[in-house]
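The data below hold one chain only, encoded as C-alpha cells and taken in the form predicted alone.
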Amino acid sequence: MKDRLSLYPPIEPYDYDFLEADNHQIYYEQCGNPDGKPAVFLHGGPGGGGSKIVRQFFNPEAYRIIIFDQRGCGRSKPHGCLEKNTTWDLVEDIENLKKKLGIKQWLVFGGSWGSTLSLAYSQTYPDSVSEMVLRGIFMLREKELKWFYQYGASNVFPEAWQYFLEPIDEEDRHNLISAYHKIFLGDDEEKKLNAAIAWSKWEGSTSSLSYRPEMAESFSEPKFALAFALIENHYFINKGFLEEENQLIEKGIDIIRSIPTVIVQGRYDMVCPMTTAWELSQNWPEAELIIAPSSGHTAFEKEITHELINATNKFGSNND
C-alpha cells in the first residue's frame, strides 16, 4: 500500500498564536485554506503535542486545519506545568479556541489520548462538533492502564519492558504507574529526567505492529520526555478526571449519536487495544468502524494512515 502521506505537500501555518488561559499560554496554528472547511487536530498523550507532519492528514485546498499543543506540551507554556491541567480544562481550552477564532463547527480529529478528549469535547459541547475521525481508542479506564503499564503488553515486548522496569525498585512493581508517579513528584531532577525518558520510550517501542527500537528516539529528547511523562501520569493517576470511568464509553453516547463519525482502529494495537474501539462501537453503531487489519497503534502505520485520509476526504466533500 502505498504512503498516503505523500498525497498532500507539507504546508506552513498562515498564523499561529496563543490561546491565554488560567496560567496557562496554549499554542496554536492554522493551515491549509482559511476559507476551507474548519477541522481541528486533538493529539495524543496526553502531553505529546502537535507536530508538522499531523497537517498531511488533510486535504490542504479543503480544510482551515486547526492544531494546538495542550496544556503543559510542545510549544505552549509553561512546559510541563500540571496546574489546572485536567481534562475539563483542556476542554474548555477547545471551544475557547473555536470562538476566538470565530468558528461555528469544525471536524475534530483524534487519536488515542486525541480520541478520548474528543469525546469529552463532543459529550459537552455537541453543537460544536460537524463531525469526528477518531483512532486508537482510550477510555482511560483501569483495565487499560493495567494492559499497557502493568502487566499484558509486557508479554510482547519485553525487551521495551525490561527498560521501562529499569527505573521502579523492585518492591514497588506492583503499581508502576503509582511508583513512577513517587519519582515525578521528588526533589531527584536527574533520576525524574531518566524516569521520564524512560516512560516515553516505552510508549515510543510499542506504537508499531513491528518493534521498531528506534521509533522510541523520538520520545526520548529530554524536553518531549519530561512534559509526556508527568503529564500522561499525572491524567493516569487521576483516571482522567472522569466522574466515573465508563462516562465517555457509555453514558454520554446518546449525547453525540447523530454525529457522523468514523472510527479507525489497529487490529493488533498494543497500545489501546481493540476491544475498548470494539465497546465503543457496540454502544455507538452509528459510528462507522474501519479497523486495519494488519497493523499497531501509530497513526503512521500505511493502513490507518489511508483510512485516516479517506475519512477526512469523505467528511472534507461535505463542506458547504
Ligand code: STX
The other form holds:
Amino acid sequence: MKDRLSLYPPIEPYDYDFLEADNHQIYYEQCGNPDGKPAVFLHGGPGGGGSKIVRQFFNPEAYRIIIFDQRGCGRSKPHGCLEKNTTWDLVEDIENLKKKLGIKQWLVFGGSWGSTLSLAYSQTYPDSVSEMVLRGIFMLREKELKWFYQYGASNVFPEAWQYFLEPIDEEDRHNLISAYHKIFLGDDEEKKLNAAIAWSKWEGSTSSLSYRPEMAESFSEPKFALAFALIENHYFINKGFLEEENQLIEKGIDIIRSIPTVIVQGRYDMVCPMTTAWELSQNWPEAELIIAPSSGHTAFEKEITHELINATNKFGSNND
Ligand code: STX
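Now that you have shown the form predicted alone, what about the form predicted together with the ligand?
Next comes the full complex, this chain leading.
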C-alpha cells in the first residue's frame, strides 16, 4: 500500500460536559474545529467507552469531533449502571446530544458495537445523519454471539479461550453468556471482578490479527473490565433489545439506503467475522465495502486505520 495514512496528531478537547439522561450523566467532549463538519464517534462494546486516541481518526481542521461515553461506562456516571440502559436509550442520547449542541446533521463513525448503534440510530433518525463510516460490522445476531462466546473464535485462540472458560464450572459451559450473566448478577464481588476481567481479556486477546499482550492487559484494568463485561453481557443476554434479529441488517436498510456510507472490514476479524459485513453489503450495495486483506478486528490495525482515515478525509472535503 503506498502512502499509508496514519492517525492525526493527538489533540485536546476545547469543550467537555455531561448530558443529563434519566438516571445517567453522560460525558461528552468536543475537539478539532468548532466550525468544522460535525462528526460523532460511537464507541464499541457496548461498555468500551471513548478514548483519547479515537480523536485522531479525523482531520482536526476539517471536523468538529464529538466523542461521548455511552451509559454506564468511561467517564459517564453511574459507572457500570445497567438500569435504563438499552440500545434505544442510547439512540435517544445521541439525538439529544446532537440537539443540545445545535447540530442539524452529523457524520456517524462507529466500529463493532459502534456499527450496530450507528445503524440503530440512523434507522431511527435518518435525517440526522450526513454520512457513515462503519467498521468491523456486528449485528448482535445469535450466530455472531455464538461464534465469539461459545464456539468458533475458540478454535483460533485456544490459549486465550482456556482463560475465558476458567471462571465457569464445567456443567455451565454449554451456555457461557448466561453462565457469566449468573455471576454478574450475583453478590460475590470478588468472583464478579475476576469473571469480568476474564470476559474482557478474551476480547482484548482476539482483537488484533497478531496477539498483542499489551492490548489483553489493557482490557484487564479492573474498572474498565467491570463496566465493559457487565454492559456487554447485559446487551447480549437481551439480544441487543432488537425486535427481531435481522432488524438492522435487513428491514431497516431501506430507511438509510441513500446515506453515503463506507464499510471497512478486516478479512480476518475474529470478533466480528466478515460474513456479517458481507451480508450487510449484499443488502445495501449502495454502501462502499472495503476489505482490509490482512487485518483483524481493531481500528488500530494499520490497513484499517488507513481506510478509516481515507473515508473521513473523503467526506471531510465535501462542502455540503
Ligand atoms: N464487542 C465488540 C466491540 O464492540 C463484542 C468491541 N470490541 N472492542 C471494543 O469494542 C473496544 C475497543 C471499544 C473495547
